[in-house]
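One chain follows as structure tokens, the form predicted on its own.
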Amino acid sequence: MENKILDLLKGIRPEFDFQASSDFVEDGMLDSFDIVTLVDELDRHYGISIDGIDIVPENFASVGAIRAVLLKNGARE
């Protein structure tokens, strides 16, 4: 799930190393459209939809905090 997660933050913004950082808001690297549109994107690859309540930007801080937002809302590993 990690790698995945990494592939579809490297398809958004490709000129971040999202493994560098742990706090991907904080650093720059996502804003909020960004955030909008890795929603987008997980609730497509994972078949699932990310509840409105869980779309903070702490849920989308690191590959960790995207996991639990994910498995919160339904995606298998």
Contents of the next structure:
Amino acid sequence: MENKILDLLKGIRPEFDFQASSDFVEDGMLDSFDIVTLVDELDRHYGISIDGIDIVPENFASVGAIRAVLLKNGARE
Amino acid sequence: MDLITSPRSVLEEIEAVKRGSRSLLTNYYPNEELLARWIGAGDLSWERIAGTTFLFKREEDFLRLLYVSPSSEALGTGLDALAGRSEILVTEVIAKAASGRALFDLVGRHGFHPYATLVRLSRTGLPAGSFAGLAEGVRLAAAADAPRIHRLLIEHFDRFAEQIQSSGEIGREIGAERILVCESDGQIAGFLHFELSGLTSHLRRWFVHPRFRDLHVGSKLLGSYFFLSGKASRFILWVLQSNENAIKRYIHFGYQEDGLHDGIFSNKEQMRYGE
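Mind pulling up the form predicted together with its partner chain next to the form predicted on its own we just looked at?
In what comes next, the whole complex appears, and the chain from above leads the way.
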């Protein structure tokens, strides 16, 4: 799942090295519109629909945080 | 419309709308510091209509309409209820050009009329060439520049489409060293407002006074901006789609459209950008 998340991130913002960051939002690698795009991509890839309450920047600040929000919303590893 | 008196109540209201929504629509991304300022100034009201929370940010002579909606149906019902109000309401829809047409059409079908469109441009990495320091004649703005910059904004920018900051807000940006000015004969020939956020640098405004065009004021400001943004690897900005000259200049400096559009809509059909 981590590798797939990194692939999707790279697809959205190819100019950044997401593995070198511990906080994608703080480091200016993802903005609000990127997060909306990422949610769409994650929903489509994992066949889920992420709850609106979970769409907050801190849930998309790292691969670990994204994995947690995916699992919470029913995605399978 | 009820006046909002605490940031906490707004955040809780937004959470209530978001909870359980699987197709959330919003043009509001909370910034607690800004929210506290708006509330402290008595500029923010709200109303919930058919499940959508609307926030009304008071501007000089209109209300900027922000929404958090659980679905497109709920948003459409809410916009219908608001469209006939006597106040000028201005709202925006940010979406990818390719897939966002449906959202633009939705707002248009529910009593709001297109006013202007902004497009986002971006570039990766610094342009070739050296930016060893601030260009000659360019300096960071000082507190005393705030009223002059505010006046230029009022005179040369569109308040509905381009969000004119107050003199106080400009003062705060000057304090954060986010505004550059280029002076000539004691007058502001041009200024540039930017915001650096980690690896992304956002060019918020780049202005050259018409009397100082063709004197390289713009390129001096932009070169100085690139120097100050040296750690950034992504550069973004929004520009009016109709401003072809500005877009050409940005493209000259390596920017290109990245597919994101910002549609500005008003409930008053007779309002048109530039008129």
